[in-house]
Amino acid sequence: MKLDRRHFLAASGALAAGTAVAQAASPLPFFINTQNNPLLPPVKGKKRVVVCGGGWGGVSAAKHLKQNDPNLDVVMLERNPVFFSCPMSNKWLIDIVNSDYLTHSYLKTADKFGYTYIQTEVTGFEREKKRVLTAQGFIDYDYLVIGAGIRYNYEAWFGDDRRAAAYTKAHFPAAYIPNAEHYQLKRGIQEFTGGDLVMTLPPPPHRCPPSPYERACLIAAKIKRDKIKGRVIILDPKESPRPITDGFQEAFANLYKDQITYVPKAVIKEVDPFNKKIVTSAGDFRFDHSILMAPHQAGEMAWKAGAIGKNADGKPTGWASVDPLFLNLKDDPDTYVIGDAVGIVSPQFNFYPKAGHVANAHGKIVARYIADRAAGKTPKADLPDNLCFMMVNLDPIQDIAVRFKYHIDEKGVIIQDQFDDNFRTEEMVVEDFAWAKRMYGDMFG
């Protein structure tokens, strides 16, 4: 099967447009805004859940509980008019896919599937109360649930120069966070006309673990098909690409050899947006533009419920510390954690990975966790999967990938087995995009 890009332009825009549809405005903008007024009264004879964050989890919790118990009362926040999808979007930087097919209606998908949406800053928690603040009034809830995603740790890099992280946000995004920053990385890729293009890639954990590397992949692409006299240069702090290895590496050194320097061990010690310099200890490097990925953690939100975990030194570990099996707070049964801010769950391997899919598995999982116990029942652990394709080929297009699989041990430890698909291949293309139909489907159709 010969698979071009004008064929997955055309597959892309079909299914956006069945799907995706822009809402600016806010669904209730006749709240008072101040949080010293409820922003929803409460539903006579019904348990409310609020879930903070519209991402891959929250979407996908919302709906789902929704679904599992049409008797509660499901109220989701989020700041953001629409959604945009991270997953996939390294094909739109470089037009494999159009804006419209990672974009989906808040409240279209709302009044589906018969949940409340308010697009709203969270501005903080009070678990003591159950009571959520928001820049529009706080909401009361009876259960909770937290999709807060990443934020960039700068401060790993700067500390307390607040010029420089806004600096290098603004120049040099990461992408890794929905939306804005993705125009201006789009452009910042589009615009580039030569020279050394920086990647630093964040240590583990975090966001989608292969992605930067699909990221250099398409870049390095559209450098070679466009006759561009530039390289991306990879600065990766592990040894070697991980996961899917072999299929990277393969890749960098057939596909790109003069396109793609890797860089491994080269962890970041100094970060010089202004000068365009970067030290490591694989050396110094001076970059024309950058992609510069700052360390990964919880994001905000996680931070402002209290939810971040502490190491035997008492500091912050960055991440939620949640019970292992029921992504519950330790300290608070009612409220849960998903997605990509979920802090250590094995000895084994610790995180999961920080990706779309366990996201949306999450919110799931924990839909049918509060169902149940709205219901009086005692909710049966479950556990995530984990799938994600990588493109890393334009002529012809194709992909690698990696499948995870989770079951617990005979000592209650969760295991992971993992497993590569190094072989890139065009079939592989067609599983990527049909597994964001079914996807996208299952939280938006």
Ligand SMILES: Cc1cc2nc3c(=O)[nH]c(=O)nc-3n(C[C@H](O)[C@H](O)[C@H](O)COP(=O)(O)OP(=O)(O)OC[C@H]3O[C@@H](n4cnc5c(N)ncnc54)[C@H](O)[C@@H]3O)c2cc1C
Second form
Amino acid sequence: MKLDRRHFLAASGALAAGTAVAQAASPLPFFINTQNNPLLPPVKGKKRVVVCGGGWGGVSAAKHLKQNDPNLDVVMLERNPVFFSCPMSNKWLIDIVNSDYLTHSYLKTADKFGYTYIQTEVTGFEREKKRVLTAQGFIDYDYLVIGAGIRYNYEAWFGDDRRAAAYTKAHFPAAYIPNAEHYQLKRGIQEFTGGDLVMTLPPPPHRCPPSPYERACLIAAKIKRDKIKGRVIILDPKESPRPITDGFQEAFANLYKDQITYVPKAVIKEVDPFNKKIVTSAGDFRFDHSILMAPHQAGEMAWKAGAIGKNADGKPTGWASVDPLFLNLKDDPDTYVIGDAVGIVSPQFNFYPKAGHVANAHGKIVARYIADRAAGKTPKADLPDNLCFMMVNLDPIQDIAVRFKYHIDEKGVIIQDQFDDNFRTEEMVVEDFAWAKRMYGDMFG
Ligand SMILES: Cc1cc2nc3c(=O)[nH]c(=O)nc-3n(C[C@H](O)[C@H](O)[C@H](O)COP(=O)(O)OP(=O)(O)OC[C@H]3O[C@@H](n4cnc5c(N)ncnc54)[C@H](O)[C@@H]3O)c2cc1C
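Moving on from the form predicted on its own, kindly provide the form predicted in complex with the ligand as a structure.
Now the full complex is given, and it begins with the chain already shown.
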């Protein structure tokens, strides 16, 4: 058995240069004990922040940490070679935007803003030692930021039947995590020649609550435009679409009467991907094609970090237990969790919307907290906002939207105000693209 020379050189280059480095995604051969192999030595005189996950939260944190305090040594660990944006990806599914529009270079961004990007798999955490374990070795930190995103809880449907989970992921992907699933789903939509395309919506909380309805509208618009004899059946465990209820209901009823069948209160009881059958509390459904969205939970890194909260019965809540205002773990002031993985923050609304807009804001907020603390200052609590545009019509091209604002009441509780823009307009499409430009600019520009 041989050591892969290319992988070895990539890793040793990282140690020497200490700048932006891409490494092979696959782990080194097993005879190397990566647990004892330092990925990057500490930099003398600099506090190190390790950011785990280069999604919407992680890239925002890494850039803004350097901008707030150029003297921090910031290292971002991410398994993917390029950034792929889930926001705007529904439009990509039906070719309104192309792949270039959704992808960004991690290497160029890290170089530009002076942080280190290492393409690697985070495999574990030793928080008592302030150490992250990766497929290529360990790295020590002063502060840790985890932007873990989500995982699909297929176990809720299939128990420990991994074959059913793997088959579902391969054949009927949800495409709610940025990777090859998006390409598979796009092919499925393009090759859809008719019949019933069933979408199962996850129960709340889940990533980007309005986006499954946007996806349904855009697929329905394509079915209508291409005169395909088919329909999208939305199986929603809720009583009605949320948020932007009226805007979506109006679109289903008036734009896609023949292309969308909306089924409320359809709680999943059984999914049989092999026989294309779904049993729900609102009836049984067979499908020709499907987008099977299992329930969501915080991404695996949050579990590996021991960040998941427990409910009254001692069972895992599925989401990270953080201080609502400062986003650090309740048992660890130096470990922050940002973005979708964050658990309940308020008795009024429970979870922040699991949105890229919020993850970006969390990244910036936590970057300020850490820069303040590294400078010996006490950080002041800050809150995100949220803004989300959803395309529902192609002829003419029109969006609806939802905005959220947050404030802290006199009891110290975070309060959410929600504003739905239900009336679809072409102007909101312009705002939608302006929002994306602003966000990509903030993370990569
Ligand atoms: C179809 C769709 C449409 C959406 N539309 C919008 C929208 O219009 N507006 C909006 O605000 N939001 C939208 N969202 C939601 C948005 O994508 C998420 O809220 C956002 O990505 C959350 O950011 P995050 O940093 O928490 O997680 P992510 O962006 O998922 O980042 C997590 C990162 O961690 C990496 N990672 C995970 N595990 C490991 C590991 N072990 N080792 C190394 N790296 C690891 C992943 O590769 C990933 O890059 C949409 C989502 C979808 C699916």
